[in-house]
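As a starting point, one isolated chain is supplied in structure tokens, in the form predicted alone.
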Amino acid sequence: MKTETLFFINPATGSGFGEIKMTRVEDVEKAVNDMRQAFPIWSAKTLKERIKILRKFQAVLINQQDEITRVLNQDCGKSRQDGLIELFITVDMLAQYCAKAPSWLKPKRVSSGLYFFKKSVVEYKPHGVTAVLSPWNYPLTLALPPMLAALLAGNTVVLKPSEVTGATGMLIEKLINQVPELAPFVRVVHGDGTVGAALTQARPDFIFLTGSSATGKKIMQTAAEFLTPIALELGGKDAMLVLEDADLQAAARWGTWGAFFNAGQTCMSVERVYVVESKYDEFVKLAVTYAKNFKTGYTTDFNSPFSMGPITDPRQVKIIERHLEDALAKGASLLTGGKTEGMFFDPMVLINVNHTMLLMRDETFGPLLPIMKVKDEAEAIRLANDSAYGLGASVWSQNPSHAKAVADQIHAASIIINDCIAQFGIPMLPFGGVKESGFGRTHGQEGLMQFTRPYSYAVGNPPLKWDIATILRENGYYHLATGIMGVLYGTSIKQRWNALGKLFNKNNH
């Protein structure tokens, strides 16, 4: 394969600021093989040793915080403050994992049931080589936590960052190399979809992908060929439900934040809003006001006056424009915002929307906030569930029990009440989707344990003659065994009484 180059382009300015050579296909295969050779060494380390090494990496992240936010600022066009949010979530997640891993990963004693003289234990062991494929919208916090969880569980890792944010991928590699005890057990491969395809085809032992639903389906086809276990964190079309008893000021303020943070380039952005008709007009007015408060622009300063940067990937600009044009052609009204220059949009609020429009059905991944009037909360629930996606949702009500009752009817895996998208930042709360939003989890105990396989052990001496294990296995004890089963598990007095009779019938022994 001919070596190609990834050029780093600042999406806010259009200027280049660096480059890196793409990893060749044969070198991708070599990276997987190297990590397979390194796996026995890393997995043989005690958990305490692995934690100690990863805490050194945690220190590197904190020491290099200004460099990290500088690169994110250039690579994504986002503010230094937003870059710090990525880093903060990553460091918090690693700290929590290191604290909780000893209790989560230790062997678990489980009941042996009627096998009284056996000890039953479950041990959690790593898969082997884990491939982590990460996206461009949050190139730090969607790459490092799964990578670090996999390492903590005892796996070696091959990380493939997005080619759109190649500078962050190169930075991650440099940060890893600053911890000599860690560097031999991680490889970073750089490049576009051909590199990602080569990685999944190199037969890693586990694949963790964060990306679009379309990409997830392609990766899953490759994984199926080799029966490789996989976790897919995919797209979303998150609904926001504003109920009769909602705090409208708070809902409008944080709903617009949830829609426009990171220019809407968040898998769990607010992409659909359903407001009960009695509160609709007031909510729309407030939403437009808050949307206009967002300042769009770019700066390298630490204390940025801008709250929304550019679209990071030029391909995404075309999707946003297509969704907007489709909605307007079908009768939607744009109340504020729109395309400005380059890769920038001002936050957009739309009304008169319906489910025939792309922006109500397909993932937009941009700063559009469509607001739909509904008759009541029953209609809001029905429309919220009328989606191929099932990642997240938010419910707004000043009555917690009322909000929870509504939330229980939403077919999404991550729901927040009276806030938007903040649940992703809670370290112990597993995050992931259902339906076309994928499966598997990141964060929390589930996010760590998916990088392990449970191994079962039943330990004891040979069965005794009167042991249940012996009775069930040997001929001549059929009626005795059925009597024991009836006495122990019968669901009525009559059933248990009849079973008891079998136990005391000498002809059955």
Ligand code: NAD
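Note that the coordinates shown come from a computational prediction; the quantities given were computed from them, not determined experimentally. Whichever C-alpha set is largest while still superposing within 1.5 Å between the two forms counts as the rigid core. Residue numbers count along the first chain shown, from 1. First, how it differs from the form predicted together with the named molecule.
- Core-superposed comparison between the two forms: CA of Q495 displaced by 2 Å or more.
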Second form
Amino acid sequence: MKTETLFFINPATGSGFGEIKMTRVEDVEKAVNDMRQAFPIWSAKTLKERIKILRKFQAVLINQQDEITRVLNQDCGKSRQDGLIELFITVDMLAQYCAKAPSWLKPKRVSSGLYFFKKSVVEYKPHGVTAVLSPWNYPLTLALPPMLAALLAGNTVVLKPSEVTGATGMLIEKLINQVPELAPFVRVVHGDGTVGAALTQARPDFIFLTGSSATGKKIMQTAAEFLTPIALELGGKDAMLVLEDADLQAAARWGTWGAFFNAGQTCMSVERVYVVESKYDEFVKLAVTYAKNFKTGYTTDFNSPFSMGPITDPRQVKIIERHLEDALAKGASLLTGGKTEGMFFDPMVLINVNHTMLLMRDETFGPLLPIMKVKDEAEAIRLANDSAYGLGASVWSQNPSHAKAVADQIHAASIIINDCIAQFGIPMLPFGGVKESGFGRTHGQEGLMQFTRPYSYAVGNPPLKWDIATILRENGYYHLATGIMGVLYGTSIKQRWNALGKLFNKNNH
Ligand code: NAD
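Swap state to the form predicted together with the named molecule from the form predicted alone:
Every component of the complex follows; first up is the chain already shown.
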């Protein structure tokens, strides 16, 4: 493959601000091989040593915060406050993981059952070389936490950041290199999907993708070839359900926030709203008011007056326009917002929408909020579940236990009640998907443990004549064995009593 170049373009201004050479396929393979060589050294370090090194990286992240928000601001067009949110979530997660890892990764003694004379233990071993592939919408916080979790668990890592936000990828590499004790155990490869494909084909021991469902399916095919274990954090079409007793002001305020934060380029952003009939008109009015409060624009200042930046990826602009056109052609009404200039949109609120429209079925990943009137909450639940995706959902009601009962009927991996999208910012809550939103988890104990494989061992003296397991195998002890099984595991007094009889039946011996 010839070497190609990734050009850095600020989506807010359209101006270029740098470039980096894409990694060649042979160098991707070399990166995986290097990390395979480095794996025994990193995994042999004690957890305490790995935590110490990762805390140095945490210090670098904090020291370099202004540089990080500067690059995110140029690379994505997002405000520096929004960049800081990415960094904050990353540092919070790393700190909490470092605190919890010693107890989570500790070997666990388990019951030996019939083999009670042995000691049985589960240890948690790293997979080996982990490939982390990340997207462009949160290029820091979707690349670093899985990378750091994998390292903490003892894996070495090859990271492939998104080609759309190549400057952040380059920055991440620079930050890693500022910790000399960490640098030998991570490689960053740069480039587009062809580089990602080369990485998954280079036979890493585990693959962690955050990206679209389409890419997830391709990676799963490659993984199937080598039976490589994978985790897929994919797209979503999250529903928001506004029930009869919802606080409508709060629902409209935070529902629009959940739809338009990061210009709707959030995997679990609010992509469809179902409001019960009696509250529909008022909710729509409030949602339009709140949508109009968003100010769209771009500044490099630390404090931005703008609550929404541009779309980061030009390909995404086309998808958003297609969804809008399709909805309008099928009878939807746009109440506010629309395309302004360049890669900017003002927040859009649509009504008269239905499930024949792309914007109610496919992931839009943009600042579009379609609101649909439903007869009652049963219809809201049915429509929420009428989706190929199952990432998250939100339910709004002033009765939390009722909201939870409704939430439990939605087929999604995470639910939030009386808020939107905030569940991602809670590092101890595992986050992921069901259906075409993928499988595997990021965050929480499950998010760390998936970078390990359970390794089990049992230890003891060689079997003795009177060990139960030995007796079971001895010829002539069949009835004695059935007696033991019945006494130990009989599910009624009668069953146990009968089994006891067998134990004392002289014909057993
Ligand atoms: P994408 O699937 O296009 O790319 C993700 C990464 O995979 C990139 O690094 C890309 O270069 C790489 N890639 C692309 N094709 C590949 C291939 N054939 N083999 C290997 N790697 C390949 O996604 P995107 O457009 O960067 O990101 C947006 C998508 O990510 C949306 O669908 C969004 O919902 C999803 N997302 C999911 C989560 C989550 O936690 N579930 C979080 C953020 C974004």
